[in-house]
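Next up is one chain by itself, shown in structure tokens, the form predicted alone.
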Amino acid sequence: MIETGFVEVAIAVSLMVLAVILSRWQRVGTEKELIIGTIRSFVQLVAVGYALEFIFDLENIFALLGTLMIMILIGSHTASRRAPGIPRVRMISFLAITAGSTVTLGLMLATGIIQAKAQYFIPLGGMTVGNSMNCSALVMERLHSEVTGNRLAVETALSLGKNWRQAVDTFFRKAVKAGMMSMLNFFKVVGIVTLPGAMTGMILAGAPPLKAVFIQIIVGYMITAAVTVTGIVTAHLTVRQMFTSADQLKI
């Protein structure tokens, strides 16, 4: 087990100081973001630690669902900032992330693979929402840039009699694939190049490696399903907002 305390945290902070110094020395220009990110992450994680201790003591399903909803709301707000040119962007990301998260977490709960306890539900919910958030943001950003960058091709397709869905079909598929790219790459290198977070955490906590592997497989497949649902829902809702009811491009 890794020793943790104020001294160990201070040593870890010194690594961030090193990163800032190197950024400054090489004129990378990321020192401000690194400093703000270090402070923000420290405050947020400590606050979350205290909040989770309170939630863990409650062991109440409504508290768990409320926590998940807060995660989704924050995640959808963050994702929506990546594509400000899309109408109703915050609602799109909220609905898509909710769909991806509830489908997968609901199935895991219904089958008994995970229990409705904070120690399981909150970490898995956080990973699911976080990956869904990234997927939703990437899909919206990619779809918006593809359609606006190929406006002439889209309008030409519409003028030839194609409907809005057919006119952007190629860009739709590219956007969904872009949103899923991190998980597609995950399958190529997992266990060979990298050991994922859930597996690493369990091994560090002293769990048998094979058990950690099985848990990681479940988590990986669960997140992939959530990302797939989120990406497809995001793309469908985003594309629909780009056209009027008369199939006219409006962005």
Contents of the next structure:
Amino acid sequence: MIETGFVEVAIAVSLMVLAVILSRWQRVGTEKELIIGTIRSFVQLVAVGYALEFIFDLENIFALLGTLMIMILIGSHTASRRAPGIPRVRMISFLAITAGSTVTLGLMLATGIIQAKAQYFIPLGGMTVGNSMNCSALVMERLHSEVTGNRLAVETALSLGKNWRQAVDTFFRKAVKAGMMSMLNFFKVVGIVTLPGAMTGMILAGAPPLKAVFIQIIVGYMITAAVTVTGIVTAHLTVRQMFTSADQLKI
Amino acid sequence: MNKNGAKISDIILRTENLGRTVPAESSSRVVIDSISFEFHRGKIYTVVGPSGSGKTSLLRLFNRLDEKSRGEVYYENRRIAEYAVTDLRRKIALAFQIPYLFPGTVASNLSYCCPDQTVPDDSSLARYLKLVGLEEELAGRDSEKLSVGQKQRVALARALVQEPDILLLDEPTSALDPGASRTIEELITNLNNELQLTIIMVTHNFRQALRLNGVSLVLVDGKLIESGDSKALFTNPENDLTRRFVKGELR
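The form predicted alone done, now the form predicted in complex with the partner chain:
Next comes the full complex, and the chain you just saw is listed first.
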């Protein structure tokens, strides 16, 4: 286990001082930003540490759900900024991420795999929301580019009497697949090329490797389920926004 | 049929103060400006005008690929909004300027509109191919391996499979050389004769309108500035803008 007392932190700070001296000596011109960055990251991380200590003491389910909701709000805001050009984009990613997270976290809670304690709920919630956020953004981005790039194909299908859902069927499937691709690729290389974050963190913190592996397996499957739900919900809601009620392409 | 088209039942499509405004950068732009016109059953119409005059925009209002902003379109004396939009688009078929064929064979493209029915069977497939001047053997050919002219014909045949009442053609010869253009023009005349199909075709070339020998509508800046028998209209234009267009001063 790595020691984390004041001495260790002080040694790490001295490394930053060294970086500032080097920057000055070599006239890189980044010393001011380094100093501000050092102070800033120290303050921010310590503040977050205290916040987590506080949250981890919470056993109130409403407080946990409130925290999860804040994560989802921030996640959906971030996802929506990556897919401009889609109407109601923030609402879409919010609903999709909520659906994905609720289904998986809810199932984990209901089956008793995790307890309603911040220690489990918050990190798992964070990972679920984070991955769902990426998936949602990817699906929206992909759908938007596929449909705008294949306008003629979509409108040809519409002109031949297909409804909006049939007209974008191919692109719908492509987009959901694209959103899930990173998870599918992850399964191919996990344990061979990469050691995933949760597992590495547990091993660094001193947990037995096999226990770390099983936790990772649970986390991995859970995230995949959340990502799948999020991807499909995102695609459905996004496609609906691209057409008027008279099956007219409006983006 | 009454040659003067005086009977109401002869009017298959009618517009009344039809207008469309689209949002532009800072304000909005009128693309179709208050067009009232009656299209009679079984005739050939050519919509002629310089580029950007609203010809394509007008066609797209007829099968509701776009939505009107003002006025009304009546098909068979009923507002087009009263029809299920997928039915309307089968009755008022549109062939785009650039033909888009779906991946697969010519036959799969022809049956695209109605996959749940076994229509067209082999014999009717051959009939549709013959209608557009293609060999029966082409049915099994990969749609990507066709020439532009062949693609245009397959797209036409695909529109005809739906047994439309009105065929909308958006510059169907713009990508073809003069020889191929002429054969498509002949094909259009034949379709009109054989199927009693009402054809509304957009072209920027008034000579093409003369060759098709139907009724022409001249559009400038979204306004219908003149209409009438193509020969009379273009040999002796009344409107100054039409005169300038014929002289090649408007492009």
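Numbering follows the first chain given and starts at 1. Note that the coordinates shown come from a computational prediction; the quantities given were computed from them, not determined experimentally. Definition used throughout: the rigid core is the maximal C-alpha set that superposes within 1.5 Å between two forms.
Each C-alpha goes to whichever rigid part superposes it better, and by this rule residue 73 and residue 10 end up in different parts for the motion between the two forms.
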